[in-house]
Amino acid sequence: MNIVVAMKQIPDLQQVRIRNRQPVLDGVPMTFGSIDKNALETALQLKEAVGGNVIVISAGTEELEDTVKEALAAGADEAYLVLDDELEHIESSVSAHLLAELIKQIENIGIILFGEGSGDNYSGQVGPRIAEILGLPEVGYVCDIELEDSRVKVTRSLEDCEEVVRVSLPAVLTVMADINEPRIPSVTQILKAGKKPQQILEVEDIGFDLKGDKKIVTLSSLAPENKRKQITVKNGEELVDALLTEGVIRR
């Protein structure tokens, strides 16, 4: 059984600076989103439990060939990638169609895993969109997975309870960030990652038109304004009084 994991290449959020409420991405390295890494760890644990093959799929710029080595080093067996410089800022409906076409290239799929949301936009749309395109059952906010022959038993975390459902395979699952703790690859695994197979496709290979009408348009994406009160204090007593006034501390 093939276990497919969709992962999105994003800027390393730890190194993003904000200027005039806009992110400054110059010189920021690319990586995979943290919840995508939880999805990969879920796939690796399923493989250890029942066997199978873990395949990472992704769409992005040429840098993705290096970024995907993170996933291969962590334990993924191979990768299917769509590369094009115009894929740097694609929206979720385009991502869904591209990844769905990648998935169609893979045989004997049991489970398709996503993080509950990407590390940048966190829209949570791509997984459900792909399930609709491929006509597969989809379960979101997954916190536990158990395979049962041709079905999967899934526990999903809701606001006030947990829900247990069973769905037939193949199925699309979106996992939560607290489902596990992603493993850190060893030096040996990192060195071997570059030798693992990668299937590289271009947008033209899957017959998709990037210049078609966009279904989602982002009007703005600004960091919240942080207005400082700039209260001047001359000594510790005045500082305590100011903090008491603001309700930061209490006597």
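Note that the coordinates shown come from a computational prediction; the quantities given were computed from them, not determined experimentally. Residue numbers count along the first chain shown, from 1. In this text, the rigid core denotes the largest set of C-alpha atoms whose superposition between the two forms falls within 1.5 Å. Compared with the form predicted in complex with its partner chain:
- In the core-superposed comparison between the two forms, N235 has its Cα shifted by at least 2 Å.
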The other form holds:
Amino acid sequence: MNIVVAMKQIPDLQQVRIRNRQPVLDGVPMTFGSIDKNALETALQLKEAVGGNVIVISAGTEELEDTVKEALAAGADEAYLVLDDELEHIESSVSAHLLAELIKQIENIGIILFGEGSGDNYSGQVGPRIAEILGLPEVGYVCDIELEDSRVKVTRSLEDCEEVVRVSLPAVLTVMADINEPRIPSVTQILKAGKKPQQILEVEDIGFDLKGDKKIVTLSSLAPENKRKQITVKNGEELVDALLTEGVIRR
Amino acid sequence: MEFKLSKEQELIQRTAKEYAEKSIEPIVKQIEDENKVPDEVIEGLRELGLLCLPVEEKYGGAGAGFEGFVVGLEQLARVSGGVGIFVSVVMLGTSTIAVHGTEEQKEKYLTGTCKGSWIPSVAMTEPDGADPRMLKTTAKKDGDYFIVNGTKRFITNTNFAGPMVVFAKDADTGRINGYIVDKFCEGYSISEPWDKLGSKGAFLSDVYLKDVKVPASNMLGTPDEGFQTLKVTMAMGKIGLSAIYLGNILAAYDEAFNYSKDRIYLGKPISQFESVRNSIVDIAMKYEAAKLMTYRIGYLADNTANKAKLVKDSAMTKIFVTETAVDVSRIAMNVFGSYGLMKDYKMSRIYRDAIVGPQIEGTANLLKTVVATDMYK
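Okay, that one was the form predicted alone. Can I see the form predicted in complex with its partner chain too?
What follows is the whole complex; the chain from before opens it.
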């Protein structure tokens, strides 16, 4: 069984600084989103439990060929990539289309794993879109997976409860950040990562036109401005008065 | 000329950083107080390949070369100077054996370290100092053995089983050679540990060798290669120390930079005062300079066939980086003010760790003599 993990290349968020409410990305190395790493860890644990092959898929700029070594060092067996420098800021529908085409090239797929949202935009759309394109069942917010022959028992972590479902394979699953703790790759594995197989495709190979009309243009993705009132109090009494005045508490 | 880590080196750096932050940082105080690197940390380092970074893969090492070694060790030492010294001494022992050891010696001692449970040491210094001409430890040939007698001072990792490369004078010829002694063999004993001012964690003691029987096959290299072996050891030790105190500089940099943004004085962060900003810029410049020298010596170690030739460059790097670490920790301490003096603050440990660097593996003054001798010869 092949276990496919979709991962998105993003700038290392720990190294991104903010200037004038805009991220400064110059010189920031690329990495994979943190929940994507949980998805990869899930795949590796499934492989350790029942065997199989872990295949990472991703679409991105030329740097992705290097970035994918992270996933291969962590234990993925091979990678299928679409590379094009135009793939730096693509909308979810384009990602879903490209990744779905990659998935079609892989045989004997059991599970297709995603993080519940990417590390940058966190739209959480690509997994469900791919399930729709490929006509596969999809389960989101997964916090536990148990393999049962040709299906899986999956626990979903919802806001006020957990839901347990069975789903037939192949299926698309999007996992939560707390499903596991991704392993730290060993140096030996890091040095072997570059020798693992990588299937590289270009956008033209997939027959997709990136220059087509963009359906969605992101105008702004800033957090709403939070104007603090900066009320200064000298003692507890003044604090209570201020909270009453602001309507935070009532007598 | 390229000033960029490869993706693999970037990932080695990240693995070392993540492991240090996750598994060492929470117990740094314990490591300091007990002056001991816990077994679970040693195993963690071994499993991730961080214990034997430059050792060839065929002996169970990571095969990351010395470029990978300096990049990884910097991150470990950024979190704990003691763990840094521990790992550096493992490198020192394995590298000395790797360069001048026979295939049998390498198979036994390198594999036993990288895959087994051994932790190597190197014993050069004696109570009178580390000048090879003043060595009093002797090795007397007796049939298929050498009988080694002497006292070694300030030796690291003496409390672990494994090989110890002991430098001794041949009792008959007066030539210096390295001999691999199995620690805890008959006649091997150690003192109580020394309690250092800083860089605590790696066990440091004196070693007493009384009629220790060393198989003749455990001599490193040929009898006339001993001085070359010693030069390799001297060079390798300085590469390790450069990476350790580069990590110390990075720690001081991180601490001072973050503190300058958080500490409020007169209603604004102290990072908005020009004098503090200048201090942070000074630290950043010194870090970059020290990093260039340290990464370069890693490159040279990977690309110099005769490692004995690294003595001058490794000495210059070690002098520069360790003295820079002292400068930087003083500047960083001034950013902190009184808080930096308090043991609850990491800055106090970084300061204590920094002062250790220039004093060990050859003081700066001694090493400048070594460099000058090479320059004027």
